[in-house]
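Only one chain is included here, represented as structure tokens and corresponding to the form predicted alone.
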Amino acid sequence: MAEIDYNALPDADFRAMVREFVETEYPQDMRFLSRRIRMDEARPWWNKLVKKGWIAPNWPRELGGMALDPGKMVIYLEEMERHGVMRAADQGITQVGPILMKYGTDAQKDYFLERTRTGDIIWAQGYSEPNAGSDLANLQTSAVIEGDEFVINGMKIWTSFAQESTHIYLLVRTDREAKKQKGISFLLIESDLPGITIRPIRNIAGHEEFCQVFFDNVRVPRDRLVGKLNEGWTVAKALLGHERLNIGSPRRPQYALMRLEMLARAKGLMDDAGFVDRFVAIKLDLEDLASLYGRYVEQVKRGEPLGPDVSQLKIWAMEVWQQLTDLLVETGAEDGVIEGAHDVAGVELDFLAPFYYARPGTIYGGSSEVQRNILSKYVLELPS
């Protein structure tokens, strides 16, 4: 349990502590992988963090968190990142701990909460359906209400680490007839029920990050709805702006720039014109974007909500990202387009890692056309 007031430290001095910490005790064969961890990886840093109860930074000290402000919050996260702590299984942490706390009954936050805070439920998330692209209002995964129970059908996919997952919490549809944000319901969902079946995704990189979850008369108790009938909607998206922040780091391709220009140099391509033209133009745009995302930061310190303009910085890291990598790849010739770790006039690089992960980050998260329906009609107020 957590005993200091870290909001009552000035900013240096718990960035300092968080850059210790996280310096000392974090491995560095972990550092700035180009793919998700599997739970079983993170395990021992997990239960590090369990152990200083900085697990869950952004839960009340009685429930075992860090209670952080918004602008200790963010200066936390920023170190994490700074020292590529890779993301565990921790959707638990971040997403179902905040709405439970929100949302669930008293029976649902006894016995799900401590348990999440500890990892001995692993949740995944049960959003995004085939044919429903990055719409998540357009699901077709059903839950029917029999006697005491919800019987669930359908389908779900892009799983994240579903096949390690306890638990999911799953967004079904629960009246047909309403608006498609309408009619959703939230449940909390065992992964090992019976009509349940999980496929992993090998994806191109030869990683099964993702998975396939089908429902085949999935039988759950009606107390495992979370928040009221029909109103899951807004249990769901209580998050997403927030989600857009963090995607929006500049982070990561800030390391892609640094590992590309380590390469340029020892290729002798800065003197290039033609190369440094292109380095530079993405090197201004992410510069840009830090810029930007302070200023989003600098909202959140300030506890004002965020609105629908925090699309753009969703759009701008991933397009930019992606642009990063597609150079690297190039930069490599020949050793680009071969898988693993290459050295190239002294800088060993793996090209296609970093280029295989950016790819899908403008779709995952709401996809950059999503990104761009909402700044039209929200922000600029265009015609539908």
Given for the second form:
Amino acid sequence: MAEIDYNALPDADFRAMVREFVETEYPQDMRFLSRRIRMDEARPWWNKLVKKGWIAPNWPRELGGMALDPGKMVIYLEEMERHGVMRAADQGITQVGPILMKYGTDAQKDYFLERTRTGDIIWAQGYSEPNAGSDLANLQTSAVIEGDEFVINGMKIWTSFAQESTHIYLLVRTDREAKKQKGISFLLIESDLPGITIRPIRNIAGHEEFCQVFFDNVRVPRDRLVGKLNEGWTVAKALLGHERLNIGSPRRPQYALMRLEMLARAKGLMDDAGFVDRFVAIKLDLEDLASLYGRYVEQVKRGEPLGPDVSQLKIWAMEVWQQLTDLLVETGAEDGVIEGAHDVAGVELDFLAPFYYARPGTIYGGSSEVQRNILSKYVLELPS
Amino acid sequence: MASEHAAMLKESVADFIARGMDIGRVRKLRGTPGEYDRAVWKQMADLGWLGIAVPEAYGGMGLGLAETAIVAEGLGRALAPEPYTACAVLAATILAEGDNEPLKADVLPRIAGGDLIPAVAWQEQAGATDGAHVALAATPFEGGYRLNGTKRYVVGAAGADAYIVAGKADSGLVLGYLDRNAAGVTQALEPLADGRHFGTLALDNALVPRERVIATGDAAAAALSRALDRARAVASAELYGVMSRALEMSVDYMKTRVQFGKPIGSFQALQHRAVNLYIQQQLASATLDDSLRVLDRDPEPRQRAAIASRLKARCSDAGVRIAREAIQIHGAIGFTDEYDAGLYLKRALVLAAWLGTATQHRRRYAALALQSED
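Could you present the same protein in the form predicted in complex with the partner chain, rather than the form predicted alone shown above?
Next comes the full complex, this chain leading.
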């Protein structure tokens, strides 16, 4: 367990401490990957963080976390991003942990938290369903109470890395009569229960990143319910604001920009006024995104909650990221459509991986269209 | 800047605008050679706004760009025609940066007091961004310089009392101070989209006596370049005021205007359009805050120029886009002269064009920020 009170350190010292650790311990060849990382690849780094006591920066110390205050948390994440540390399947740490701490029973906390921290339990998120898309509350998978058990039937989709998860946290409908967002409950279940079938889906990049998960009379004990029956929506919604802040970080587009700039210099395009105009327009879109992001970071550092306006950050970050990778592929011309990393003008570059990687950014975590609906309704207060 | 200070200034600006800055006045003044109002200018002086950029030693407040920007944003929201950025910022900064102490002691307190309005005639070509590239001849003679040539795009010229003129001598740039009525100075006005005017100055052996020379050579170039970058930042704040008000008008209109039996703001196509404009306005706001913070720390000239360009590029684009789309959102009424949306578009157009367009500033930024990595 961590003995140091990190929050008592001056920011600069804390930053230096995190940086030093990441620089020496995080493998060079795993930095700034243009795809999501699989758990088996992430495992050695995960174990290092567990050993160091740093796997759960947001958890309290008695649960093996670092108990970082919002300001230190921002520094921790900034240093991870600076070195291109890829996010492992950390939903257990970022989502399930905080949810259990707030809504879980003592028994649930005792069983799940420590195993989640050490990585013995790996979570997949069972929220989305076919035909629901970003309309998350439109879910059909049902859980009917029979005696001491829930009996689950239905289907989840876009469940990232369900095939390598040990557990799924799941939104299910427990009251068909109630209005859309009522009547939903939050369950924690094992991924290998009888009646569960997991079918990976190959994405346009050729990776089996997400899955379809089928539930056919899957039985789980009633004590797997988190929070109150029919109030799962409240449980799931609690963390969405911070997700939009994380997704809105300028780091991933900044890395795409670095690659575009390398390519442009190698090809001598920095003398081409047409190219430079487009390049700088996007570069400034990104710099101004960093200013906007900085505002929200300051807000978090002051301990203020994030409002619905943070949706704009996700929209802009993802759109800038896509435009950058669009320009990268276009600038590559014929080279831009050759699969895999290859040599262009003396620079080793993969064009398509970042292009594919950026695609779903405007879809997951609530599509850009849905984020616009949120801004329209709650920030501009336009009528519905 | 102390935040209470900023809050007080904000309040005083909002108050002032609510009291006397109605758009009816703007409409009345537009297109006339009396394009701005000396009485209003004097009130602005009494509130201390005109002295914000003037050092304390010369009767000003010696505050930063952040404070200046608060005033400019308010004036932008109200579409005030007074040439605050051109005269109280650009001109005052050039004078303050110069090395002519007696001239400063004479002129700067009167600028801060609102009794003297100087306009800056630095430009000869449309789209110029570099103040050092001037052709107007400054020929030295025993008592000073003789100026011959033409200056264009002088903002605030219509009611100015004096001109700061940039000329070229063999020894380099010369910044001279000329009275409006000095011999050899002829002014013409060109009407602008927003109802104000650019001045064109024809200088025919106009004499700048030695005691009216603001600065020469490298000092002159440095003064002009710093003042231009600071004026770009303040013009960006003005654009931010224009775009913010234009967006508010559009969103308000969307809530009340009914078509097909519903408020038009309930249509998703329009909602998303409004959100896109909101994001542009928010980016402008965040960029403005960050840029002013850095500029007020007085960075070295190259960084200063890059930041000013980044800011002016964002605010010019966002300002014109929001004001342009405000017309579309309002429909036919937005295209009428009697409705204010058009006035916001026209002011945005003028501010976006002045001191460098978005594209020019992106190129300038490229030249400053990309070459360093070669």
